[in-house]
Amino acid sequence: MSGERKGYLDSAYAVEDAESTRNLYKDWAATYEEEVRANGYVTPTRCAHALANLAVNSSAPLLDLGCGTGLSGEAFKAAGFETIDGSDFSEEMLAYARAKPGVYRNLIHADLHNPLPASAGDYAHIAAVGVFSPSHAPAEMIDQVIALLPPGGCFVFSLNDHALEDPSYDQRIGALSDAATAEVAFREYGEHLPARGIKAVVCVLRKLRGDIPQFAPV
């Protein structure tokens, strides 16, 4: 395809363990956000506008599980969210968005198949943009988000191509949904990597159960 840019991309999507992975990201944090903006990389927006679309206290806090470099962080910044902490397990990612100044308030080293790092109530709206897949993030970890969400908040994600080939994470999404535990108030299929022809769906669950909670300004 014209304008198709390659490097770590294609490994990326062929890693079949967390170990493999960690390398993976450990090697290509000097030239991430290159590559994948040289491949149209835009679901970092379309998460950010899906999320501010819905949230009714920007200013209240939002976790950005698996930030890499930050270009999820920037994109929810210029969106409007004003208290951004961000998580990652590579270091060697986490330091190119410690190097951006204004993005986030925290940057925790975590690894998502752990437990998250967050309390119930931390944080009004979760986001993991790019993040699922079986060997990073499996489908269990969306119904570990909800939990520490309050009634009302809102968890935006994504899931590409390769992503959607495993049923489990659709399987999770229509569990929470059946349950009446979270509603989807948005899901939209559309670009992810336009270079590569890949695309991806964005959805944002809500969490039922309550009134929006409000949060005052950190």
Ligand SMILES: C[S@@+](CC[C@H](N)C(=O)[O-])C[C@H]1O[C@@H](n2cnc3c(N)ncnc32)[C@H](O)[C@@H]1O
Second form
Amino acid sequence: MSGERKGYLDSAYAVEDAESTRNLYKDWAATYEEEVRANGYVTPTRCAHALANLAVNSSAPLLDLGCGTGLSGEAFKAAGFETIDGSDFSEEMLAYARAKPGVYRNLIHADLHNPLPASAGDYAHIAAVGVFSPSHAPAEMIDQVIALLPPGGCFVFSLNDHALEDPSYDQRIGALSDAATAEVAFREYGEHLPARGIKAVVCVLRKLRGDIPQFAPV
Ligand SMILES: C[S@@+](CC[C@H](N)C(=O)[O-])C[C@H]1O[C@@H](n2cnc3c(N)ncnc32)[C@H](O)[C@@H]1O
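Next up, the form predicted together with the named molecule in place of the form predicted alone?
Let us now look at the entire complex, which starts with that chain.
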């Protein structure tokens, strides 16, 4: 961040509901990339490499949930994924993603608190990079994503140190694994925003079979 310009990173960890989250990204859209890059944001690249290294079919369509300005889409593109759709509930963030030629096939305005903007089988891979936190997207979304994937399909996502304080995400991962509905194909704790000393788990869940255990509130 340069000079007097206001930073929003700390606010991102303080928002408590969907409306304040949407307002945050409305204000942050113009300076989001500058601020996260200045803090060494490496999670899009980590997620893209984690998925690509599993030798998945990079020609099959990928849905980038909470795509924001498109940093995550750019990372998947650079890792070889050819067909990427993005979705976000911030029109202001989406406007920056739209301005990036050749990254996204479609960009969809959608709130992750509603049913996901896809039908079962539309996507072989789904991503949520820098998206999971209690005010952004609930843990139930993990079940919804797995329900949309075909067997063998992968969901790659990150959980930063703040999200890891909420046990509900790991509880959903554990429940899906215990039921053999999905397996953890990759999990690594590493850098997220190194200039801030914030780390993140990057996780890839691979769907094993069709049925989803009923979500139990935690
Ligand atoms: C930290 S940014 C990550 C953006 C991008 N994936 C990246 O890695 O740069 C989080 C994004 O999630 C979006 N988001 C947060 N809550 C959401 C919700 N309930 N529905 C849809 N998008 C949401 C925000 O608008 C924002 O663009």
